[in-house]
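This document starts with one chain, in the form predicted on its own, laid out as structure tokens.
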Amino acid sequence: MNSNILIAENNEKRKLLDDDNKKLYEDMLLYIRLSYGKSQQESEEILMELLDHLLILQREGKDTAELFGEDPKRYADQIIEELPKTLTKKRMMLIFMGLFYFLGVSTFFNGFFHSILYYGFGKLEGSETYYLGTLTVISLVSIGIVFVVVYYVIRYLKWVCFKRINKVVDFGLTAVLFGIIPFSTFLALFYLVPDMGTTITVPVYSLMIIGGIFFALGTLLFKKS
């Protein structure tokens, strides 16, 4: 069974769990998953494993320290250790599908905007004229950015786990370390890297199409891995 029908199955037993079985399963779902590196296939296998065991221990009214522990976050800290690596090529295409969905993204909204607001408003010009050095240092540095920020964000996602946060805090925290930061940076990034480099032109609308190629490109590689 591959691992998107594991999931899918997963998806309809975990309703079968009491509130609290499945706040703790889902940590435990959700913490095993973002082990960057770790095979897909093993670990939704698992994870279905710790399911099914654990909807028996609900029926039959036991305790789930019978099949975690004492300690679920070290408990779960073990099976990651016990599970296979990714291959250094799958993990590869996931990175690029990654890279492709940014690119996608921000380009395709970036020309969106600016054409609403040219065609429709007769705001900004038509056509939008790059630096090749400037536009080459900033997407770089971007996508350096954009790799922190979810490196980061699967760290704190994982921190998360297996604790009570309160709603107020997390969302405060969410928004200044993933949101107000990040997007700040990128501010600076526009208004101080310098022109330099050859230039080139290329209607706002244009945008929207490159950006539909980088996110065609993503997919496919979504669906290869």
The other form holds:
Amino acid sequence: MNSNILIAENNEKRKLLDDDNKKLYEDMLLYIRLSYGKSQQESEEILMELLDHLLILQREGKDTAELFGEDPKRYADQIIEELPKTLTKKRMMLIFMGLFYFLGVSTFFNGFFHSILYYGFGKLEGSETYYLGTLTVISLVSIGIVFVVVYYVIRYLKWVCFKRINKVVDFGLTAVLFGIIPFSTFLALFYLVPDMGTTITVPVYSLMIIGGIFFALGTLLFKKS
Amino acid sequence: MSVRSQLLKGILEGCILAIISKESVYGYELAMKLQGQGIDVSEGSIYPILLRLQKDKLIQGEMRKSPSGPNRKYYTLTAKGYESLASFKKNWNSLKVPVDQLLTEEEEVE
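Write the structure block of the form predicted together with the partner chain for the protein whose form predicted on its own appears above.
Expanding to the full complex; the earlier chain stays at the top.
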């Protein structure tokens, strides 16, 4: 049984949990799923076993401490420690998949909005000129930033698990850490990197095509993995 | 880690292998069988051990339809698992008698 079927089954079964057990279990689920580099199949199998066990305890009116102990986070760490790692090749493919999707979506929307502004409202230019050197530097640094942001988003989400954190505080922290800081870095990057290298000029609509190609590459990798 | 939990860790692995060698079981069933034997561990503590035994290829899990109700993951022993169980039994037997003897002697001295 593959992991997608297990996930779908898990989503259905979870509805049977009462509120307290559900909160606890979903923290456990998120925390374990966020442990990157671990086999997804094995993760979903153990999550299903824990859910089945929890449902039996609930039916018998027993305490959840029977299953996760007094410190659920420590229990989750023990589980993660014993989960096998995913094959490195598969991991690499997932990283490239993410990268292509990111490049695809950002290039597509860049072209899309530019085209609307130009052809619809006569704003901006009908073509965009790029300095290849600058473009390369900005792309590489952006990719680096995306990796750092994704890494810390995962760290943050794991940190929030098993805590009852105030929603307003959570929202504020998320906005500053993952919205404002990376966004300002991107802006700074565009202004600060000087023009260098040869130039190429492309019509703005072609950016949508380039974006589409990146997206297709990402999908190809997604199907393979 | 307390002495008790250190002692239990290795022994628990051996007991789990012994139970699975008799018949294939799923997680909850295994926890019940351990408790039925009077081995008092929290029910959750078996899952990290099951994962480790799987990683070491001593047992293997298979999702199977149970006669009543949902699909469950049933565990069976591998050839390596049977070997490991045999060596656990050997080690346990060679320890059991001397340790028992030692502990009773102590009681008599007191």
